[in-house]
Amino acid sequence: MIKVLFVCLGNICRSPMAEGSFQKLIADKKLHNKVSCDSAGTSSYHIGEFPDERMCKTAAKYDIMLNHRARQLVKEDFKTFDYIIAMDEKNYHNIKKLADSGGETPRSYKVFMMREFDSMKDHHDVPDPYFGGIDGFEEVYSILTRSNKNFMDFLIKEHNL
């Protein structure tokens, strides 16, 4: 099973997106015995919280259902998930400098930015949408299924799915 954990700043905006528009794709093509996935925050802000409404909103127009309640993420992710995809550039740093707390070995081939897999990159962050409005959310959801079916489609490839 290939485990792929998504994590933004508080676990209620981009993660849960990311994390639904991926159970999507991983239903679309019956891998659901194959690759499953989760996601989490970097920061304790909403611990327990479930996703932001305006986010299940965006999700439920589109037939994703967002359910997750927000954690943050723990050293032993580094043990349970195979790929660790962070939001931005930030989130990023805090994903390697607690992989590097404590003396284990950081295992940084498996942390990606979530932009990498985008075909329209212009930039290396997925905005956060928190403080924005409406369109920020789709704006988000467009990056992050875009984002995720080129992630997927690595995946079959890296692991011949």
Contents of the next structure:
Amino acid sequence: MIKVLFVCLGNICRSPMAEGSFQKLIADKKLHNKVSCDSAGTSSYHIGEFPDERMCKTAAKYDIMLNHRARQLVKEDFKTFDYIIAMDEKNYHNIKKLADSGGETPRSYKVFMMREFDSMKDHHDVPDPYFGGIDGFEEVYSILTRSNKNFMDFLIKEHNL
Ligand code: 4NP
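To complete the pair, please output the form predicted in complex with 4-nitrophenyl phosphate; the form predicted on its own was given just before.
Okay, now the whole complex, with that chain kicking things off.
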């Protein structure tokens, strides 16, 4: 089983959306037995909460239900997951810092930035939509669907799925 973890700051907007859209791809490609995913946040701000209502509404428009409960990234995640996908540079550095502090460096090379897989990349980060309007959530949805498609193709090639 290839295990993927999507990580943002609060684990209530971007990473649960990334998880939901990737789950849909797993289902479309009938890869349930080979690929799984989860999400987490680098902060403890929203532990236990459901995703942001605005993110849920946007996801629902595209037939994606978000039912994740926010949790914080922990050191054990570096042992559990094969790929850790950061939503932005700040979180990428915090993920690396946690990995290195736990002596988990051998796997930290599997930490990627989500937009490394975005064919229309105009910025390194998936923008944080939390303090903005509804358009920001639509943009996050578009970026994540686009990037996830390419990330899935990458996994299929890399692991001969
Ligand atoms: P996320 O968005 O990292 O995409 O889940 C945010 C959620 C909450 C906060 C910031 C970003 N916050 O500052 O509470």
